[in-house]
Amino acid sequence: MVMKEELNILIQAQYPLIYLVTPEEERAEAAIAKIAQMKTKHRRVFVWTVTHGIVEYGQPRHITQHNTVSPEAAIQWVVQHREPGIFIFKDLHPFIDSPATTRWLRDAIASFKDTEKAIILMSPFQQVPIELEKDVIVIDYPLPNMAELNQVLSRQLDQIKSRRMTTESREKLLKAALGLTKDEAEKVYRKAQVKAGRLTEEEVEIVLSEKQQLIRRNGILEYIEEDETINSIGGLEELKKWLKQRSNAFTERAREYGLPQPKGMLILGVPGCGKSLIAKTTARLWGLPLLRLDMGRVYDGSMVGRSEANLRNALKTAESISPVILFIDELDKAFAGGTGSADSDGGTSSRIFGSFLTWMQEKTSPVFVMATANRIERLPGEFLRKGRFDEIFFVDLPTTEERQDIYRIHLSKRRTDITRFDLVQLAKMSEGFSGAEIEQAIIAAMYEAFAQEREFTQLDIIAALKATLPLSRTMTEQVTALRDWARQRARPAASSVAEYLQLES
């Protein structure tokens, strides 16, 4: 594993302070112990916890170094320890902002020169005081890969004395568990065996349900399931064609063909024209899970650095279960003012914005970012430069033909026979209406007829349309400005450029 090699190099290069971000203490400890044994000059490994103080790795917890429970006393013991060693401090982050703890860590770093001693801070999330930023190197310890999960699965199959599993079945179970910790994988494989009385590819759904629990525990990501298909969206044929062409973009066949993995797309447009629904139905079209990133939950003012840690953890979770679609609705609200937030929030928004841009630029994992926006002027320019997204689409108000499709779709959902409706007339009557406004007009007509205990008619829908003032009239300036911007900078989602340009005239 590349990260283990990196950790090994840092220790051999005598880096004095390493911050290892991981929730898997036992797995990380075992890796560090192996690194200590790889050296020609064997290093002893010691582990500190606030409950037991310093204990040598592999020894019973009661065999502790006396008076090392407090962080300051423990670091002082490390400084005074004469032999080379690796000293793991678990969950030091609640104490690390203490002036005494920070000072002792700096003293330790200064005393470690040419001693082959290193302190590894191990914590589920990153918290580094400014005094240590120049001295510490931060490493995110990765979740188990397929090879490690294969060992977990093999042990479970041996325990239940299962018959030999086909390579294809094994691969499905392993891929389903990607994104889980080693302990989580062990538990979910046991759960599948207990629940079904066996462990085969048929139990993949049980393993996937554990992933959904992982996402729920994260609190910032939301797992979205959508029953609608992309064909339930009226119009937008150019956008649909683009998405259908990439329906197999994350397969090995695409890699063998030489195609790069898609990065993402930004959908701009008038509110209510199907941008969010496109994102949701794409997940079903591509057969990928859909995660919604709630930027409101990312921001946390309770602790300095917590918001950045929230974003890192959310993105790490998305990467761990990739390939996946990461959906960010109303991106313009999430990152509005992100480049100049020092006065309003101490620069938190700027740091979040920068972290997200860096991740988008450098990510190699198959996470497809699908974002929507209504107010292009609110988006920082860095988001819109070439290479950040594969494509920027503009979704305008539906044309007459597209409005007919929208009426056909929404009426067919509610009634089997829709021949009594004149879709051409309804489309002409609803010029300037968005798809959402058309749907609400149909619903309003149904409520009116339901209250009178009769079937709703064409006239009911027309009356509802006349009673509605569409957003395109109440926000004319905003819609015009968005169209002007998109004419030269975005790709039309309509079925042809001619239709798009006709709307602009």
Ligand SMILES: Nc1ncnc2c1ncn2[C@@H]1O[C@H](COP(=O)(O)OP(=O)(O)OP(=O)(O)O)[C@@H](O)[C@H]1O
Contents of the next structure:
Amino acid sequence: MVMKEELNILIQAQYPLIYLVTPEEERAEAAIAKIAQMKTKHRRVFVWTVTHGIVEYGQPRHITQHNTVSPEAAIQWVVQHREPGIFIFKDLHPFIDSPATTRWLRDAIASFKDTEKAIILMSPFQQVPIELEKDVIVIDYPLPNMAELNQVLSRQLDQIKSRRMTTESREKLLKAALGLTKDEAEKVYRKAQVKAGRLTEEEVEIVLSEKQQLIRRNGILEYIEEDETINSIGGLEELKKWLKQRSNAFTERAREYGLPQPKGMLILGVPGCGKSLIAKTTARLWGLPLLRLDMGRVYDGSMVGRSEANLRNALKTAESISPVILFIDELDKAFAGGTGSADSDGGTSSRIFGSFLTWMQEKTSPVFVMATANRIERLPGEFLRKGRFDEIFFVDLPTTEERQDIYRIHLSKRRTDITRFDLVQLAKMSEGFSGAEIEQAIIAAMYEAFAQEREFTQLDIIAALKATLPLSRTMTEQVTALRDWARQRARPAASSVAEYLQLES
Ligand SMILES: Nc1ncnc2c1ncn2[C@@H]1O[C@H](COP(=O)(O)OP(=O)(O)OP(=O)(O)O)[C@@H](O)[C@H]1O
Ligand SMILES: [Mg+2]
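We have the form predicted on its own; now please give the form predicted together with this ligand.
Next comes the full complex, and the chain you just saw is listed first.
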């Protein structure tokens, strides 16, 4: 495993201070213990916790070194320890900001030269005080891969003495657990087994729904299931064509053909014109899971470094579930100000923005980023540079024809026979309306008629349209500015550029 190798190299190379970010202590500890034994020269491993102080790895917890519960005393003990060793500090992060702890750590690593001693800080969050930034090397412990999950599954199957399973069924159960830690996977398999009384391919659904709950619990990523298909979106033909063309972009066949994996797309546009909807329906079109990254929740002011850790964890989870679509709605709100902002939040947003960009640039796993935005002036320019996203689309107010399409879709959703509506007239009468506003007009018309205990008609819709002042008129300036900007830089999502330009007149 790559991770173990990296850790091994760092330890061999006598790095004095390593920060291991992982929620899976046991797995990481076992890996470190193995490394400590692998060398010809055996090193002892000690583990510190705030509850027990320092205990040698593998020893019962009560055999603890005296007076090592306080972080400072523990570090002092490590400094005074004469022999080579690896000293794991579990969850030191709540104490690490104390000036004494930081100072002790710095003194400790300075004293480690040529001693074959190393401190490994292990915690689910990364939190490094500025004073230590230069001395510490941070590594993320990745989530288990299929092979590692296979060990977990095999153990579970052995326990229940399950009959042999085909490779395909096994693979499905493993795939369903990707993105979980080993502990979580074990729990999920066990729960599926308890619920269904067995563990076969048919329990994949249970595993998946358990995983969804676990992922939701971390609060930053959310599984989204969308019932609508791409056909329930009116217009936007270019955009739809682009997406349909890439339906099989993440298959083995596409790789063999020599195609690169799509990286992501940015959909800019006027509010209420179907940006979020199209992003959500793409998952169905491509047959991939859809994860929404809630940028608002990434920000956590409670602790320095927590926001970055949040982002990194979320991206790590997304990667481990890949191929997947990562949906970031309203990117402009998340990164408002991004670089060069007045640093009102101590630079957190620009740091987050930086890590996100780096991740986008360097990611090799098939995570397709689908972002939407409507205030481009608030979006840092770096996002728009060529090469970040495969394509930037601009979703404008619907054209007359697109509006007909939208009426057809929304009326068909509610009534089986829609021939009694004159879609051409309705489309003409709703110049400047967004898809969302058209939908609202239909609903308003229905309420009106329902209150009068009759079926709604063309006239009810027209009345509702007349009573509505569309956003494009109340916010003319913003909408015009957005259009002017997008005309030069983004690809129109509607059917043709000519039609799009006509709209301007
Ligand atoms: N082109 C369209 N075809 C069909 N329905 C549409 C279309 N555009 C918008 N709608 C309807 O309006 C609703 C809201 O659209 P959506 O949330 O996708 O807009 P948005 O562009 O993301 O807006 P915002 O910028 O405010 O987030 C959709 O769920 C859909 O019912
Ligand atoms: Mg939206």
